[in-house]
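Take a look at this single chain in structure tokens; it is the form predicted on its own.
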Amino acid sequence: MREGVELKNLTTFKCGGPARYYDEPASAEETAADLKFAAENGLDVFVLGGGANCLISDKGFDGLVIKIGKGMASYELTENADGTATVRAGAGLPLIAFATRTAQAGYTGTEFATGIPGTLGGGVFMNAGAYGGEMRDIITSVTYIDAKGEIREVSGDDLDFGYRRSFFAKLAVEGKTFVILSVTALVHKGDPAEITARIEEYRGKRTSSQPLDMPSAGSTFKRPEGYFAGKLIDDAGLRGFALEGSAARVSPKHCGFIVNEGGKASAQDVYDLIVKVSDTVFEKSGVRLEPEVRLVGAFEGRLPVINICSFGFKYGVPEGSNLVFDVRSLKNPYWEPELKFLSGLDEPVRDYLAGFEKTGILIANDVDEIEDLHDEFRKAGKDELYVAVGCTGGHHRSVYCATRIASELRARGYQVTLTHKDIIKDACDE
């Protein structure tokens, strides 16, 4: 373990400050020792892979950075009798290497990832994807180590993959510490010529449409539902835009990318441009762009992100919650036979709950309370605000209310994340 390691050259943005502590473990045992060190010394932990999807503050990271890299980059492909193959690989393996080696072995399914920077672990964390393919299409299980040093495995639907999210992104939102160790994937035998043709096609598209010759973190913003971030930015007149005196710029080649021209921009420069772009697009279109890149450390003028999580009291309140709202006083759709096995995301349940005046009053009061605490957090320089919305089982009322609250806050211009902790569990009664 080392102190004061500069992180600038360990990220694709080529900016950022030092880590207070830094280690690059080569095994699960060494990773467990790192997590134990962090716990004993009260340190926050940031797991760094290829550094391709993060922006690290110029002040660095005042905790322990665990770099998952070459020491945990194993790769093993086992052919199965049914024409498939099982691939087991370490989380530190570059995603491009994972995809390319699998394709070269004659198996299809990873072509989309042959041009995505970063590591396999990072790709799983954010469910990386391109050209119609995503990690969730091939990943069958993931092994990780938790803050207590216990090794766990998640598989199948429990991986909870969605657009740029996963079970692990959800753990991160809940403030839990963990490190992805290895991944298992299932791929299918393919035609070598067709596989090669797809890879060449995707490579050509990237080269022609993306600023690959400049430091960046790839797509800077998440794709809003029903829109494309790049088009919204372009329509707002921001193609090629840069703040005065800054080397951070909206790429003229692809508006969805913010680039660091000549590697001369500071992390604060990049952050300021992210905020400017998000605010301008919101003013022009009413759509709030949320960063796809992870913001690590302290940035001047940073507004706290509001993380909203629905849950069931039956399964426990999410750890680290700053506000907990209890919506069990609302009528329970569970007792309506036609709604019992639906969730708060389904229209019949939404219509049912929206039909009660009390629901709207409760949501409005909750939003006001969140805004008040958000202002306090902003003044205190805090980066994250965690809000938990609970009902009995986390299936109907909490899901509906959390979704409504998130929607209202986004409409007011706040940056909001939304997860549903217990929605995949069975609906339960009172």
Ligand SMILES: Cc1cc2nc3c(=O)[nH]c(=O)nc-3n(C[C@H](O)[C@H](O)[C@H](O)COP(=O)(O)OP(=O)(O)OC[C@H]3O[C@@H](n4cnc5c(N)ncnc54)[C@H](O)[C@@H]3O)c2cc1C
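Numbering follows the first chain given and starts at 1. Here, rigid core means the biggest group of C-alpha atoms that superpose within 1.5 Å across both forms. On a predicted model such as this, the values are computed, not experimentally measured, just so you know. Compared with the form predicted together with this ligand:
Both Asn80 and Val275 are counted in one common rigid part of the motion between the two forms, based on the superposition that better accommodates each C-alpha. The chain behaves as two rigid parts between the two forms; the smaller one is rotated by 102° relative to the larger (C-alpha superposition).
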Contents of the next structure:
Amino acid sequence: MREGVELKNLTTFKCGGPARYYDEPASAEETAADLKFAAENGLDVFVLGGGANCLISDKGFDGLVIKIGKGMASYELTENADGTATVRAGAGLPLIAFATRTAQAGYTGTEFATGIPGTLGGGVFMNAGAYGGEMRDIITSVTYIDAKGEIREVSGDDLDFGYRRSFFAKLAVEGKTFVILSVTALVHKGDPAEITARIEEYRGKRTSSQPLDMPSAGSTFKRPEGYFAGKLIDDAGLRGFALEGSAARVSPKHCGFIVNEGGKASAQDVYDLIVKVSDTVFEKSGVRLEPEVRLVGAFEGRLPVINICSFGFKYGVPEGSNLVFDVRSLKNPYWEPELKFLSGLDEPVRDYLAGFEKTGILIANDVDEIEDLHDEFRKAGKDELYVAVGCTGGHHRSVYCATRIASELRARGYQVTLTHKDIIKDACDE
Ligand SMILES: Cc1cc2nc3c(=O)[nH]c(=O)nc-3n(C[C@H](O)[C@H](O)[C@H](O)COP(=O)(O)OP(=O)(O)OC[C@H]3O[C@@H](n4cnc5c(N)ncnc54)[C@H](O)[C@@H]3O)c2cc1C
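Cool, the form predicted on its own is there; where's the form predicted together with this ligand?
The next block holds the full complex; its first chain is the one shown before.
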């Protein structure tokens, strides 16, 4: 365990501040010890793979960064009698090494990943993909360790892969701490000449269309349904755009990439450009761009700030709220004896509420409404937006939903504050 470790050179954006605590475990046991240390010291945890899809704030990460890399980079390919092979590999193995070794062994299925930077664990988390292939096509099961140090396995449909989405990305949104340890994939025997030809074709496409000579995190934004982010950015007149005095620029070669010219941009410069691009694209096309890049730590300057407050209706709606969401239609954990005296910050309550599809739908709708109002307030030059999320007593449902809404909005690049007005009132009072 080290303190004050600079993270800048551990990311492909080449910017950002230090980790308060940092460790590179080389086994599940060492990872469990890191998680225990974080729990005992009340530290937030961020798991860093190859840093190819994250923007770490200039203030750094005020918690423990667990870097999964070289120490957990095993690779083993077992040939099966039916012409397939099972590959078991450590989460810290570079995705390119995993894909290339498998292809070189004469198996097809990983060619799409031979040019995707980062680790195997990061690739699973993001369901990385390119040229029609995705991690979901080959991954059969994943082993991870949870916050309590228990080792678990997820397989098949439970991996819940979607576009840049997975079971693990969902766990992260729910505020869970976990570390992916290893991955199992199934690949098929292929024609070596065809495999090589495909890899060459993809390499050629990448080299000709992407600014691979500059620091970036690949595509900055997710592909909005029915559109291409790069095309929307280009159509908005932002090809090659940079804010004055900033070294963060929309790549002239590929508008979907933001590049850090000469490695001179700060993380805040990149963040400011992300905000500028998404606001401009929304104004020009009405389409919202959502960062694909994971934003880590605190960023500043995007106004209005969204202040979210959970509350209990029985104690009154917070004064001055611009939007009030009522989450009392969700099933109340208060009536479950083992959850009654817990709050929406506790894992059993979070698991209970996350288990209902309705919860996710309600949160998604609330987030959309907040984004619309944020846009109105921004145009009107307002600095603050107040959102209140209420349930009966302000202990369970409102606390959980407000926390999820805040985390979703932060991931989309908004500045958010979060308070729980009535959480310390007596739970028996519900
Ligand atoms: C030049 C360039 C080209 C790119 N091209 C593509 C492309 O074609 N397709 C594509 O999909 N992406 C692309 N990317 C983005 C990036 O390569 C992928 O998203 C990659 O999968 C990120 O992996 P990583 O290990 O670097 O993850 P990181 O950036 O380190 O982390 C990303 C997320 O995964 C989580 N995570 C990482 N490892 C673990 C673990 N072991 N356990 C738990 N959580 C973990 C992190 O907490 C974080 O939330 C590109 C990036 C660059 C720089």
